[in-house]
Amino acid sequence: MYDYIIIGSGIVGTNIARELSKYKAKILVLEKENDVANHQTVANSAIIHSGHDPKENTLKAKLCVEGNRLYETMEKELHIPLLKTGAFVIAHDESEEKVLDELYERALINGVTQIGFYSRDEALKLEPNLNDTITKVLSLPSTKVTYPWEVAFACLENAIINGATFQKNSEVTRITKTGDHFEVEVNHQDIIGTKSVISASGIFSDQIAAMVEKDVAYRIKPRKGEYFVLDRKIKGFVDHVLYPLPTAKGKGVLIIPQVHGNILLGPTSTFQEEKELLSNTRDGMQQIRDDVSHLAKNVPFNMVIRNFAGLRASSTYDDFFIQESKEIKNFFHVAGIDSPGLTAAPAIARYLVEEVLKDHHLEKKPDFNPIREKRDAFYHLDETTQQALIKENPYFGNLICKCEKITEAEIMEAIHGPLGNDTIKGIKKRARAGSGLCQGGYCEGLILRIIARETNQPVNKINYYALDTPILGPETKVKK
């Protein structure tokens, strides 16, 4: 019998797991996919927002500002990457400058302390590639960028070190309240008992809630965002996150430096009914091209190495929905976590545990270990350290992904690590092998064979990502 089952291992679910693991409680994280952070967390802008945009006196505003601050601590404890870019919100005329003034006032109300303005000339000295038509920018120095799924991995690894349990490929198919506990059915067959359920199910939150509630207080409205990824050779084209003025659809199409040197362009914002349709569209790609031209000149679209799309869990409730069910005691909603959900995630977890669960009178563990150790990527290490590693393990001397300079030893560690994975995309998420200019064109076959060797599987059984997605089809040239 568990004390808490957390449904979902995205950025929110994994932060909740880590926060709860500070207390004496038996915790299980269930994930329906074949990996951690497969949906909203793996396909977003990666920005740790300052808190200038959320409506005043909302949970989004409060938890965004607090979450931004908490990432500074997480960087030290969990060894997550954090690129301190700062951000500019850009105006092009007097009417737009008035909106900047309104955003400035909102930011102050929300508790943003680092904020100011730059004139056109001052901004162009800092960012020479800004569009020539800009007249003024709002500067947000506390804006940062991280690597979202690395944060989720770090939080869950730390939670596991502190006693939590993780179970992937475990889709919740039914929840029944029986007396003072829940019976959670997984994959239509296994029943797991728990005293409380915390739903951090992203775009599927309303479906999970409907398993226990007659009248769910919100409906999830999936909002698709499309992106371009620019090759890291253009690192330095811009150094700040560049925002347009926000609209009712969100923060708009942005230019976003990334921790590994790439630049993201996007996202678009389009509502759709389908919860698993992630295709890019001609209209979306064209919108990005049109919109970013208002932020910067000479955008190097010839350096696009891939495009992708992700879904955000927008809801009909006009804020984050973090509360206990009014119908079923000990069922907790953490829903409608769209932007700034990545930023707010650690603060959401703390708010849930300290405010929403305060009647549970949880007792802190005296031996909680907040540290998650992680070595820097091999190519970032000094030559002496590299040579010592190669002497200890010769696989460090075998370069597999030449674009990202990833060694065979690092791929092996990604397979066998605390949250190891044996899929092509799982290794890409953990080690960045295949993330460069060729997008795996040269190294994917080698990675496939390394996974097969390390897991004792034939190469035609290695999945791309989900279960039953073998990357190789049947042989076509065989002797009869």
Ligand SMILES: Cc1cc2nc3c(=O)[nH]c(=O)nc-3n(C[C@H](O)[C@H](O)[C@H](O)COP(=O)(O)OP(=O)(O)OC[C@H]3O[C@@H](n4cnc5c(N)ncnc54)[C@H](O)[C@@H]3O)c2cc1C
The other form holds:
Amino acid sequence: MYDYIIIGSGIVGTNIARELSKYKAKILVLEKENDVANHQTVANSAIIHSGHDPKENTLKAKLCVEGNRLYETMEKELHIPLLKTGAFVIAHDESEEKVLDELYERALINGVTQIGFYSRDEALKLEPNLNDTITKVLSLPSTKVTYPWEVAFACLENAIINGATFQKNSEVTRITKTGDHFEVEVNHQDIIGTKSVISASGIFSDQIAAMVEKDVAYRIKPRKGEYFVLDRKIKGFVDHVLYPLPTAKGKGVLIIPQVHGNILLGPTSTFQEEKELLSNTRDGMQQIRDDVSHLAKNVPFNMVIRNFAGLRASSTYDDFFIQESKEIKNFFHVAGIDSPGLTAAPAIARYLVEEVLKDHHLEKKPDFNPIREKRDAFYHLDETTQQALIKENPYFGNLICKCEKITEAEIMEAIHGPLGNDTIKGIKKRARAGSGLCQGGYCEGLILRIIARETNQPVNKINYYALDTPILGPETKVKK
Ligand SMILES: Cc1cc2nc3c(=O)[nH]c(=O)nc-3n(C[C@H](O)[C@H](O)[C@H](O)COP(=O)(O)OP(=O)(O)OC[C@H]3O[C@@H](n4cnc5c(N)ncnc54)[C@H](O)[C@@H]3O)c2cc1C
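Previous: the form predicted alone; requested now: the form predicted in complex with this ligand:
Time for the whole complex; same chain goes first.
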């Protein structure tokens, strides 16, 4: 019998697992996909927002500001990538400058301490590619960017070394309360017992809640955000995250430097009914082009290497919904976690455990180990270390992804390492192989064969991403 089953291994579920693993409790994380962080956590802007934008006195505001600070601690303990870019919110005339003043006041109420203004000339000195039409900017130095799924991996790995268990390919299909515990049905067959259930199931959280409650207090309204990705050769085009003024639809379309040197342009904001539809649209792509051109001049659209879209788990409740079910004791909602959920995730986990689960009187583990060892990409190492590694393991000498300079040894580590994976996208998420200019055009076939070899599977069984997404069909010619 588990003490806690956490449904979902996005940034929120994995942070909750890590936070709970500081206490004496038996924890299981269930994930329906074949990998950690396959939904919102893999398709977002990667910004650790300062907290200037959420409405005052909301959980979003409080947990965003606290989460921003906690990322600095996670950087030290888990060695997650964190690029301290700072951010500018941009005004173009006097009426927009008034909105900057309002944002400044809101940021102070929310608890943002690092904040200030730059005149047009000061801002242009710092960011020469800003549009010449700007008149003033609000500066938010505590804004940073991260590599979101790497943070989820780091939190879950750390939770596991501290005793938590992870089960992927495990879709929760029914939840029944029997006496003082729950029976959680997985994949329509296995039953797992637990004293409490924590739903961190993102866009599907209203469906999970409906498994136990008659009246679910919110409904998820998926909100799509589309993006362009620029090649990392463009690094330095802007150094700060650039925001327009926020609107009722959100923070707007931004220009966002990324930790590995790429730049993101996006996201758009469009409500839709479907929970899985992630296609890009002509309107979305056009909107990005139009909107970012107000922020910067000479935007290098010729450097686009791919586009993608993510779905925010926005809800009819006007804030994060983090509370115990009013109908079923020990069922906990962590729902409506749209932006700034990536930023807030470590603070959400702490709030849940320290405030919402207060009555559980959890006892701290004296031997909790907060550290996840540092891992450097091979190409970041100095030549002597590289040569020593190649001598020890010749697979380090075989470059597989030429754009991102990823070796065969690193791909093997991504397959067999902690939270290893056997899909093309899983390897891309872990080793960055296929993330460069050619987007896997050169290396995907090689990676496919390495996965097949290392996992003893036929090549046509290797999935691209989710379950049942093989790249190759059955053989059409049989060798005699
Ligand atoms: C376009 C876009 C841009 C964003 N930009 C930012 C940003 O820059 N900064 C920021 O702070 N936030 C941002 N966000 C918000 C942030 O990405 C999310 O708030 C955060 O990723 C939510 O994480 P999660 O773990 O709640 O959800 P998810 O990552 O969606 O994880 C939920 C998990 O639950 C699993 N699950 C669902 N149902 C079941 C089931 N029945 N059984 C088992 N598992 C199940 C899913 O498979 C999934 O893995 C953005 C979001 C989007 C979409």
